[in-house]
Amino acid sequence: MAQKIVSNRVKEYEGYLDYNYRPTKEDLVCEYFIQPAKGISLEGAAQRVASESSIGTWTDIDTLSQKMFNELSPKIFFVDKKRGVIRIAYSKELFEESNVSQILSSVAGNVFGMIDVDKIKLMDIDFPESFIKHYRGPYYGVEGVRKIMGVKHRPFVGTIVKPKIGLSESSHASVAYQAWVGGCDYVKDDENLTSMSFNNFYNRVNLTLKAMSKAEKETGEKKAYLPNVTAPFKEMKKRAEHVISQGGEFVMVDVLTLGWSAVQELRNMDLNVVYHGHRAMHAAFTRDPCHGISMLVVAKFCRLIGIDQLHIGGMVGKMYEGKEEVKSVGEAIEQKVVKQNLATHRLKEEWHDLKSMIAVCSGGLHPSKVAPIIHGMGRDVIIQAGGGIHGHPRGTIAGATAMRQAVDAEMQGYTAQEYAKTHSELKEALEKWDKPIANKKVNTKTRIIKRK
């Protein structure tokens, strides 16, 4: 027999505004930017978002009682009409605490398709302690990775084998070896190199890890290879286990294309490896300043589910993010207690016992960009250059040496230009890439043609 529902109907899209409400430690708080559709106020659009992301729908219904509404309805407690920013506090009862997919399906789901908003962007989420305790976070974190690598203070230097796809297994291993002996700590696969007809994953891993061992013996330094294990889950697990069987301690996953639940499950298997997260596909929803999901939200979910190190932008490279945005994300994944930053739409956060992540800066980097990255991000960062190493006039070994020299210069208190006077590899790199362009006249049409 069907249960009878007693209801006093709640009017649709009303009752969610409560400026006197103060979020509790058990609330999940979201900050959104909203550009309402024509004819709808910011408060009206905010109430529609709060409703659609929780218990409401487009009309009043018998099945939503006033009692249920009082207990579960989210509270819009902050509205900034000038900036188009709102904040919503959600009861933890609206979520399955350990289920990233369900959480995002709520606060970052149907709201993006509503006709009541022209633009909407989820800028940040403040997770309550009751959520955080359900997640394992990074297995190693910053301190654990430094211990593995035997690098106590300086930033790490990394590279991506280039071309990112097209090399055979042996050629890939050879390029990796050159990067390591030149001074790189890390060598990684790129986002779209998995197991190809011309470059089998298992053969590549075997040969590259042998090259890594050789480089370690020759340099006396610990080195790391980050093979891309991204694949359907069963095969991904097999690939990760193969890396471990061959002595590897790091694996890379394409976090977003792989999927949150798959990454979370892989971390929960306790394979005792360092998880390096590539953010491929992120710009599909992070790039528009007014619509989508911010990189900050992506990075915080990665910390929750257990990524140890994550690409967050180049800071001064070829990627679109601004310096302050990258710095803000870096602080959010590294610090235990994160302060609110109104300028970058970052909410406060306390991570409790979850370990920190290492930020990876990459994308159009070369030696002259090392100093501003360290100044902005601090020492707990992986500075990763692809073309900025392999494009050196004397090749990969010299390119890796130049990047390492740029780091050494900063750590010793010299500018790259000063250090280059006695270090030829760095000198040649700066001569190729560190060229002032402020006073040059640029033909826009020519630039566009060249880009094509």
Ligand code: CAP
The other form holds:
Amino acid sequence: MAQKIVSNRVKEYEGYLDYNYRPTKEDLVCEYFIQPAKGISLEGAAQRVASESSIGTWTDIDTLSQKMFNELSPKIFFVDKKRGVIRIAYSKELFEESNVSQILSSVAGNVFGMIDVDKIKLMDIDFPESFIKHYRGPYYGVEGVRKIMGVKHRPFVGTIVKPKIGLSESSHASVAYQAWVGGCDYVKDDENLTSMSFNNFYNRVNLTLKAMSKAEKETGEKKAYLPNVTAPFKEMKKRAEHVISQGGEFVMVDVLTLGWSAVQELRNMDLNVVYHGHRAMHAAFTRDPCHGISMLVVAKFCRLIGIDQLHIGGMVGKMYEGKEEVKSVGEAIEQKVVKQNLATHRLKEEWHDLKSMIAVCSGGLHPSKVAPIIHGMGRDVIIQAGGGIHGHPRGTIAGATAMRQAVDAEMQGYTAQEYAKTHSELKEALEKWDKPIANKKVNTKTRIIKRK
Ligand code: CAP
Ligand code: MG
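Now show me the form predicted in complex with the ligand, since the one above was the form predicted on its own.
Time for the whole complex; same chain goes first.
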């Protein structure tokens, strides 16, 4: 039997604009930068994005009723044509509240491949109040980490054992020991060091934690070792449990290469360890200012699922990023109520009872970078240097001492140069690294994106 042709279908890519709409606390709001494809207006592109990220598809369909559309269609309530910025409010019914993967598959999924947009970047996301309350967030957070470490006010100094990969278990433990006695609070594995033929995870953990106890006794300071437990889930859990059985209180996870679900599951096991989140791979989608997902969004999901301390950028180091951007992400992970800021693409956010994460600054850092980091990020920060410690002219112990001296200088109100007059390790580090780097142009301007 021939079917009747229905004429009152919901039109594809229409009906999503609603400038009078004011998002409620229960909406999920996304800010996108969009550069539409040729021949498509910003509003047109925005409607396509709203549709593809929720209930629609490229054509009208018989199965989408007007009633369903009225109940579920997201609302584009803000369009800034000059900047190419739009905001969409989604009904929370479109999401499974505890399923990060589903949320991302919606608002950060197909939209990146649509031919109707040349570029699109998810700049920020504001979660519904009930979602925030549903997640457990960091177990320790800034306060918890300070309590474990017994360090009340100053920033933490950390190092990454270098070379990234190549040392045996005993050499690794020995380098770690030198870093701790030199003055580091933290020593961590690098992002690509897991369990290698020449450096087995379990042996490395045993030897390095032993070296840590020795350093603690000798220095009278609490120290932390952050072994990289990144692995397929079952093995990762086994590795984390091994760390705990040996007295370790911290583990490191490569959040993005592991995947959200694995990290969320590990955190929800209540192993009572501090989770240090490395963000390896983030630049594949954060680096382009006009396309991908911002670090702010990555960081907010990390806080939601319970990372305690997260790499957010070196600010003045070797990686590509804007200073203001790093600062803004730092504020978003530390504050309870985050204020909206159009210049840094930040939406407002209320974190309710979720604890804050401590920012980790890393990448090309050395003692003369310490002051600008503290000025920009405040004292709740872990300043990590790999090359900037092991590359000291007199090696790791002196390198760690110099980094710690740079922090002490700042805490006591001296410049690094002043403090170096009476501290030889710092002096030698500054002589080696405190030079302007030729031909290196770092764009530290706030990245307000202009449309072509
Ligand atoms: C730093 C580092 C960090 C990167 C990335 C490295 O070593 O260990 O992984 O900085 O961190 O392997 O390069 P150096 P982030 O101190 O020797 O540069 O994601 O925070 O940018
Ligand atoms: Mg590294």
